[in-house]
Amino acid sequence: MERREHWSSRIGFILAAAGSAVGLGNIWKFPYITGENGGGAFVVVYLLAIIFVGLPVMLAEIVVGRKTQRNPVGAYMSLHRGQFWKLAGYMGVLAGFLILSFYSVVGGWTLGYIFKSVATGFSFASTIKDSSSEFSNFTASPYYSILCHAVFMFLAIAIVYKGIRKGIERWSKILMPTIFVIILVLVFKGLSLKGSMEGVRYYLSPDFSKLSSRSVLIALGHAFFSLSLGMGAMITYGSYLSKNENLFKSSLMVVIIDTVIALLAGLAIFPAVFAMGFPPDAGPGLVFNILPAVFAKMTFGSFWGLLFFSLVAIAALTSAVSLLEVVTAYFVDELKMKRTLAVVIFGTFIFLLGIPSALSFGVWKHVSIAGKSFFDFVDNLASNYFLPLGGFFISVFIGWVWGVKPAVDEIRHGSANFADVHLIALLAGLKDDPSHNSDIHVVTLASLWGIFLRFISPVAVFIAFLFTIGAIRL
């Protein structure tokens, strides 16, 4: 069996955790999700949704792995002998294998319009038509599509190979500056262009008026995405941790690193969208359809274009990495592999899985399951399905089944005033007789956590997945 190795220092851990977390769901699907649902006002409704639901479910699934050591499956069982939390377990495994399956598509194509970024200089792009038929075009070549997704995946599997500090963790901390410094150069310029303070009013002015309830079962499903949980990334990078790690500093520090990267792409991509004249409210086809319509009218357009999709290139990559990281742990942890046989064989599985989802947008686009083709179907089934269910199984067991006190135990292994922490106090009683203390009820960080994660955690995650697959309807 493997030594098991840990990250070499906290913000190692932090940086990969994050580099996790941020990913298309940033940078792709936050812009026009907000778009869609009226701008400023989601974003608040986000932030709420990230707060109130995100942290506490993250920091679970961090705490489980960093007390058992293992991979999501391993994780359950160590802490519990039911059959049923070993196939949760196993839930997360196989959503870790679909999401990169597809994950690793969309990824090839950004690394695809990189080259055509430095190729055309978007020359293709003189209109929003011509934009979209070329994207249409470049999705249905089965040699364009298959390749990319290749080199895409060869580079996650480059990574994972070399292990958590050479690996991971090393290109974490190249990666991740890299993202924050491309995503500011772009907000500075798109702020430099001229009209582009409307796009800035769209994107953080709050209308409450075009928020519907709708809006907010996005949102909560989108932090929930974006934060890469329910999939056993967070359980498998948390099992690396060692036991002197402050995991609610480190969770918190996580999350706004995610927060604060979604929000800036958002004020990367608005004031670009306005100040070009064209709109914000594009859908998916946002980044593929309008932005190179964008970076074509644009002085030295090719450039900026080559930012962005390098930006949006690097974040896809680093989360494809937890999830490649997180189908090695299990066959590492559980089946005693090498990791570097482990990491190919179904590394390389995973890009043969990929393959119908590469060609679902040409010559595979008629052949469907469940009536969609099979690109939506594996992302519907991962995304809608496996995600959700696996934040909710999180928070219901940590809650009710093993146990909130034994969790804050493990947590104050290297943040032990994680319990003593006081939010609130409630004097119960005191009116009547202010001698007896020990009527005063105390709300401390701990338990806080502990009342999201029973009461709170799972009935929104719930009912954002009964409203994701159409169980309900608003």
Given for the second form:
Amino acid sequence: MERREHWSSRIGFILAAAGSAVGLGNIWKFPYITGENGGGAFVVVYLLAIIFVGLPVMLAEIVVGRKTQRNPVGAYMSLHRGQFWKLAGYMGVLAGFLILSFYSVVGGWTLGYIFKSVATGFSFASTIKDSSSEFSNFTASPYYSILCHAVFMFLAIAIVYKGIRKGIERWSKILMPTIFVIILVLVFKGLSLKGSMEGVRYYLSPDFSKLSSRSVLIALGHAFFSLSLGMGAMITYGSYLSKNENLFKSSLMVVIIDTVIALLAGLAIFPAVFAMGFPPDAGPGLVFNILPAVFAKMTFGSFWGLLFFSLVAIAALTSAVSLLEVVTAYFVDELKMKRTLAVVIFGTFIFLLGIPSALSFGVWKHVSIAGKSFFDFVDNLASNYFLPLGGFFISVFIGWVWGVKPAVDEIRHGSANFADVHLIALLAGLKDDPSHNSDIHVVTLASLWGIFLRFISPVAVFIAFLFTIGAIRL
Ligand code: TRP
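I would like to compare: after the form predicted alone, may I see the structure of the form predicted in complex with ligand TRP?
Shown next: the complete complex, the earlier chain at its head.
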């Protein structure tokens, strides 16, 4: 078997993991759910969800990955002999197949819109009605939607094909800073427009009357999705870490990057929408229906549109890469396939699996499974069932089955002097003294994490799960 590759640097890992996390969830979904759920008030709840559930589970997945140096299936198997837990790993790999199949369809649309911005300068979008019908026609066309989906999958395959260092890490180091630069440019552009402050107010001024218990569960579910948790993507990326990395700091960085990009995305979108006099409450239609009309009205709109849709496409691509890597790692580790072969075969398979999703906005609109279009069915199954259940299993597994103690021992490789713990010590008013052996503080941080992982995360994730599938109504 080939030797397991490792990230060449800590920053390489952080950028790759952040690349997985930063995706359509940040740029397309976070802004509109924030706008709908009370702006700044929702942001506060979202941050709490990130801190109490997102960060602990993120750390948990990364620890399991580094400890076992395996894909999700192999990871569960090497820590526990029970057949049941292996199933949780399989569910993760299956989720990789399913999510990527429709994620790539949407990723394809963003490529299509990059092309449109250059080719037409959004001349089709003089009104929202025109812009929306253009979008419907585009997604309904089997030719364009499959072609764009194919190009998008091809890009993801090409990156994963090259392996961890030369593929994923290298491209993350190029693409993540690019995302950051583009989003900053767009934020400045948006804020410089006349009337943009209304947009900032809409997006961020707290309105507690719009914040319901429903919003809390939405925040929780989204925190989870946005951080790519629940299917072993972070197990897989963690499995390419070497023993001398500080896992707590790295997880914290990934979580911070993901959250900052999500917040900035809203600042890139709403000020411009308001400045151009368009309604902000189009929900999922914000990006593909409203924004083209916004760009059509702007000077050099085709340039700004090009930047914006490139941003979305890049964010989607780095997430797609991590989905494909989960699938690939499984076949490489467990079935001893060659990476290059596994990537091509299963990448192609995922492309084929995505075709019915691509068609479900056009010729297969009326084909339904369990009352949903193919796209919605796959999305719902993976995002609303597999991911939350996977997250529930991973928290329970580490909190109660494998044990917090061995997990903490694993974290201590690479963070022997526990800078992270000094942070807690500082917060607790204790003086930071790196020279003394801080075992007591270690217990403090570890037990805090243990409590989150054993009690708070599984319960919170499970309740959010019941809510998303409609078993609890609020
Ligand atoms: N985090 C990605 C986003 O915000 C979507 C996502 C969810 C994901 N689960 C994942 C990506 C697992 C990669 C792996 O769009």
